[in-house]
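Only one chain is included here, represented as structure tokens and corresponding to the form predicted alone.
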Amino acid sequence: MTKNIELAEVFTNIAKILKIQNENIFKIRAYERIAETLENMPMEIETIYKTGKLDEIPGVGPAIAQKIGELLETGKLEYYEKLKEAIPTGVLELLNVPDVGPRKAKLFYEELGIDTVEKLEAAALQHQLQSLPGMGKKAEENILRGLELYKKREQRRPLGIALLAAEGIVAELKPLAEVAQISIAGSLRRRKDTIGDIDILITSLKPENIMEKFVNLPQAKEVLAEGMTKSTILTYQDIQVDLRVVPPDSFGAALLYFTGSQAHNIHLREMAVKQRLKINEYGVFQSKDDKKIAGENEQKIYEILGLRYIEPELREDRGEIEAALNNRLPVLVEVDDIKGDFHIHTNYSDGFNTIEEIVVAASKRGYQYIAITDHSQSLHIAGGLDEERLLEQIKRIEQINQSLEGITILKGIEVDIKSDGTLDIPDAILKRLDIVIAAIHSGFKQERKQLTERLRKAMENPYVDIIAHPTGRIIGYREAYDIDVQEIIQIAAQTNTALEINASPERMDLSDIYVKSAREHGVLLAIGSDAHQISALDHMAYGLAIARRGWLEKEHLLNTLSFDKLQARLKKK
């Protein structure tokens, strides 16, 4: 385990054990953001602290700055143990469990002991916690169904999680002198939204090094199978990654075989057969002798089936081999088609960084505009901003508008739909803005009818440009709101309304069949990264994946649009 997640699971237990304590939520928001800055950060925590450059880093002041130094210099932080002692660790991770909060874990372990996400399960199941202090059958069963989400969060990991640790290990084996060609294969080459583990495919005449620095690795906490031409280890997060060497001329065959999906690679076979041929992990065959005509790479392969190359985000068996025989494949949209970032909090909200702090970030990126979308003010706990707090991000974003060149701030907010459907900051201050997206907080668990009908009224409001991550979903943790997606998607196509794709990991919303059936129903979409540090401006990547397995091309994009012609777009609404 790395030095950067080690700390970062320090700090992410504080934040937990003062919660339980119900501390100051500015003071657990501080440790929940050092921790996730951690874990984002590319450079090592230790080679920052020995230049002296821990300031530097976003989020750390002096008292952070002291207790990364104990950790690094003794192992150990006092504070930490200390607070450890008022804790057991099992009560952590209760918190993981979907609708168990810091009180809730409290009153459970000090009114029945539980200190297992175990335990908590068979009380549940005896019904044991619906006679507890402001609990009830209702809470109970809520509880039930947050353990069925908590065991499917922990068989599979976010793609962003998995991603990370995937190329992590691939930057460790690419330099090696005997891998000659290295690919991420599987869900995750596809760009799934959640990975149940990771494949890795390296063509090698010579594998026996490859293994042994594989098994090796930094990150392998269990060497679960050790092989010649396979090899499986568990990282420190838990995640299952294989490793497969194949010969170089079947390279493209296993690539295509490994990566899947199952009812693709089926539906490819079936063609094969109907032209007497063969398909699988080794190369294509003739089927009368055996005779290998194809395996390198994987466009030979769709080629001899008469197709096109499919890319792999849409290797699902959802009509991408009909549109390749019928020449009528999506041009997917690339990252360089990225024009700007919709979704960004800064720190007058919840936010890490100042407005120029962004800027210069977003620059970087060579995107033409960003908008800052901080939280409204019916979201107390985000520091929401009021109507006169707004009024004065909108002048300092007018000011630093006036000394840019290449980029400009659009002046925006993420306005909260309030349960009747009304927006909680007024049209006379709305129309002052040049984006606004709107976005439900609060009331999930309403009716169907009524969170679909929240979502209407809102759409219909002559200023909203975008509806935020449109179905509240939290991988994981929440399911998405019970609303009618087809027909916020029919809405959205008549009051010419984009929907989001939340580009946060956490998030993913809105799903990938929703993407492509707002596609159908002329939909625009709009990818925000929902940053609240500069580092979460690169979740953009992971907006960009749903977009692909959506069949998004560039015209379906706002993002996608220069800044005169997306000035003119958000007129016409």
The other form holds:
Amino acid sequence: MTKNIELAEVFTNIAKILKIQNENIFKIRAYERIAETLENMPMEIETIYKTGKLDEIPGVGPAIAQKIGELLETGKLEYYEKLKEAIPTGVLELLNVPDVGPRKAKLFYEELGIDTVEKLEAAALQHQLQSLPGMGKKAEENILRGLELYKKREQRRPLGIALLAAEGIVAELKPLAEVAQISIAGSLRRRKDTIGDIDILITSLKPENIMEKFVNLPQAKEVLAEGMTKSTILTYQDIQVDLRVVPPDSFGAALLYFTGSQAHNIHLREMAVKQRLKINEYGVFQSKDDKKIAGENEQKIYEILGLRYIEPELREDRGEIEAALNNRLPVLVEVDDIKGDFHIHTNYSDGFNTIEEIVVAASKRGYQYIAITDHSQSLHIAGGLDEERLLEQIKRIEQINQSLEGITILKGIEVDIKSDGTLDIPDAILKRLDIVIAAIHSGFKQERKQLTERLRKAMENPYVDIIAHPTGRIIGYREAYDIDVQEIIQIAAQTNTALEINASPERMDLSDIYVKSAREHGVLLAIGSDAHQISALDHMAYGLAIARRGWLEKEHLLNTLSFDKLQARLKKK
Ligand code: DGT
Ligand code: CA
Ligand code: CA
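May I ask for the structure of the form predicted in complex with ligand DGT now, the form predicted alone having been displayed?
Whole complex next, starting from this chain.
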């Protein structure tokens, strides 16, 4: 899909330039939309172009079709080249720095000629930014903080991105005759929300051939290390991948070792020592005579240590080893337990698909229900619904529901929590919905107390069922807003409000530790994919990963209720 990705990048950049030029928002959204569609499209754009069916792609009108054609035919786009003369590509990279929006990027470029992130940092350190119009000391400090986040982002990737990259590599290596077993290991196997590097483990008696293939993978941009049993590459997405090859009789021990976490491993090793055993990536050995007593099977190693099998998502040394000893491990929620999705956008607001298209896709995923939760009016930029359009959508859903079998659409809204904690849809209308999720989308920089009170007020509203993306973080782009999450958890318990696990790869919010704490306080969690198009319904898997890392069992998750039980539960608040 390389052409799709290339074209998506051109359209993304066009949208960014237009933003800097303060162009019409609908024009900008059209380019953003086609970029996102291209990135997620399962077919090659060239194939569609050749069959003359570009106009069947959602969001492709004559103007965009012409541009796709020109790009495919000539490899260039006149319109884009012209735009770049006004705003160089380096300036666009500034937009990736948290706290630098289109207005500031334009300001910095025009006033100080800043066209790289490095120049921005130098200017901020020399305090050249604070005297610019509309800036100030505080604004400059915010940019320096943004630059720190920007640099961190380069280091850790969201689970969703790393997992797709890893699966691509596994798919290349798995068919090799020399490969006996292959598995993802490290933080990726533990399904951590961000991933430092990808770890892959293979068992084989002929490691040379595998290494040869690995360092020559089409994904490999650079080979960082090459050895007989251990090599490292850097992919074109700048993700580091470690491959280790061990003999088949060490598979379990190596998988245990390289899955980690390091803290979990250290704890296991200490237990082993007390039992006069030695444990490493090759096996478990008796201290007295170095006799190997296990290695091939991971489960067996836990058994020898007197432990129940511990799921990779739990291996963080957060009490799982004690629980395994006492036979009190949670029975983690599984993919088949998921009966529905609580957070989906449609083309009524900023989603790309119609309600009908989404319900068909959800039905294929075996769901019993989905909640349609478009934005409310304060989110102009996302085409938020006012009362009139919400009522129209309610009617539409009621109509569609009549024709559905086996699945029900819940009438919902992602209602905006305004700066004073009130909601931007009146109770009289919220009352008519099946489900209300409430979220903060502005005023992130309020003081801790004010933000917490804002969420309290929302949770005290009798119609609010779920608080969406409770901390507001966007991985690598925006830190969580300054709220007291533990207090939010307590208010959620008192008000009988569920907290969302937003499964969108860049949010992953709440995160695992808070989920575990919510569970301990008797708060229900609800996974929402926050899908803006059909393919993103699959992000549910990432939400499930957080749920499992937060020790959730079936009973702790709203998504596991059957439709009837859910209805009863939603009426309760
Ligand atoms: P990451 O890559 O930062 O997201 O996190 P991990 O957990 O994947 O860490 P990584 O890639 O450095 O190492 C993979 C696993 O290998 C790690 O979870 C545990 C194991 N491991 C690596 N180095 C050591 C070590 O020095 N001691 C022990 N006990 N285990 C290690
Ligand atoms: Ca790793
Ligand atoms: Ca590694």
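Rigid core here is just the name for the largest C-alpha set that superposes within 1.5 Å across the two forms. Positions refer to the first chain, counted from 1. Just so you know, these numbers come straight off a predicted model, no measurement behind them.
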Does Lys50 shift between the two forms by 2 angstroms or more at the C-alpha, the core having been superposed? yes
